[in-house]
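In the block that follows, a single chain appears as structure tokens, in the form predicted alone.
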Amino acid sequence: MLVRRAYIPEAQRPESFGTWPYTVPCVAELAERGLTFTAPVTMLVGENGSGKSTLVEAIAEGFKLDSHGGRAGRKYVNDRPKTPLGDVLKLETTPIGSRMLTGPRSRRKGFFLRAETAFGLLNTVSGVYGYWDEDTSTMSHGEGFLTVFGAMFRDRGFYVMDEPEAALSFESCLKLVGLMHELGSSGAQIICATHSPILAATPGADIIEVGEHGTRRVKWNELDLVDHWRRYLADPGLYLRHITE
């Protein structure tokens, strides 16, 4: 692993919980405590608003990586401010995640894939040097993710995903799931914010579930999101008569 604990320092915690990001529960308790990371791979599970895009932007950009999307290493001419969160949140990490992060850029190996921005992105730097030399643009959407996964997603590194499944069919969402679990076997260190119950069941994965509570550990079948799943593919009409009728 190369990150144990997200945190913000104490001097950079703010007065008051009463102003944006901090209203959001998951962050709140972040702010108080950390957040602290004990597998390879970890999955951050929660509804829409929940703030899981929140904490994973931060947490790639304390890995020095782009808020919107892109490979460690590399030099972002534009300068984009980070993050409000992203701005105060440290990351406290081991030896070698250390070594990544205070030694030369060509040393920091990772990947931040965030599906709002990943399509624009995959069309601009693909056949650039160090990234693929396939033409994502001739491809679909998850022809192109996968692309990037296959290229970016090899070395042992530190690899951020914010909802990869936007693109992704049932068979593609299970090639990602052996490849995360690959990658942690091998040392890196994958962090995911999903809705879906399959990357969700990648083997060996801590899975976070974020809501209105906070943040909480819980098993794959303990999930909301997976009691959802069940219900729904057993009798659809137990929730499509609420908004059909």
Ligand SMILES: Nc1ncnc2c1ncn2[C@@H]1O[C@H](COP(=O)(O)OP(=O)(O)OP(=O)(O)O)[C@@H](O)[C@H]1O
The other form holds:
Amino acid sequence: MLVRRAYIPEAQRPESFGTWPYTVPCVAELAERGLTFTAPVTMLVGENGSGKSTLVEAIAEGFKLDSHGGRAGRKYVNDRPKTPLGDVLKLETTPIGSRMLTGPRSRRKGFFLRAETAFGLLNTVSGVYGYWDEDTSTMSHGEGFLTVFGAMFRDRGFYVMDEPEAALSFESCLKLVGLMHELGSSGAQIICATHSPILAATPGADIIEVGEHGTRRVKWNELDLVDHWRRYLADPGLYLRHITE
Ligand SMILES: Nc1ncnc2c1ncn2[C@@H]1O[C@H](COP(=O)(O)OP(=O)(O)OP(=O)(O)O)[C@@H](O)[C@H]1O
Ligand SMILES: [Mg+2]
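Any chance you could show the form predicted together with the ligand after that form predicted alone?
Full complex below, order starting with the chain above.
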């Protein structure tokens, strides 16, 4: 583990939670109590707009990961200002995490994969020496992603991902689970926002459900997401009736 907790120092907390991002329940909770990480792999799940991206983006910024979706220790397109939450969020690190965070940039390992810029990342770094040998420009979207993941998951670093499943098939998602699990077992840490029941099932992952309630730990079996998928796959008509009638 590299990061144990994310929090907002008392002096940085706003007096009222009336403006964004504090209007998002999970952010208000983070401001009040912080958010602890208990396992090498943390999965954040929850409805659209529940605040997952707001959280992971700020966490990535807290570890000084490139918020355009790049690799730590290497600066190529990090020209945007921090997000409002990233501005005030602090990370409580383990000794190893702390050495990575405060040491020279080259010692910082890991990366931030943003859902919206993931494809841009592929283009930015394809062909850049030292990332991967394969030419990703001749691969399909999903193939390229898996190649990038495989190559970038080399170090025991801090990996923040926002919906990495977007381009991936069922089988590719399984491969990504394998990669993440291996990475988590090697001393790296992953924080991943996802809508995928496959990724959420990564063995040993701590699953945090984000929503109106703020955040809560939920077992995979008891996730709303999993329940919906189970029912839908068993009988799509149950859901589609409400949509098409
Ligand atoms: N820059 C911004 N200014 C104001 N509100 C914002 C901003 N960015 C996001 N929001 C709002 O904050 C809330 C949380 O958004 P966020 O993108 O974190 O959700 P999410 O859980 O990642 O959703 P999704 O599953 O659709 O990716 C939403 O209501 C969104 O409209
Ligand atoms: Mg999001």
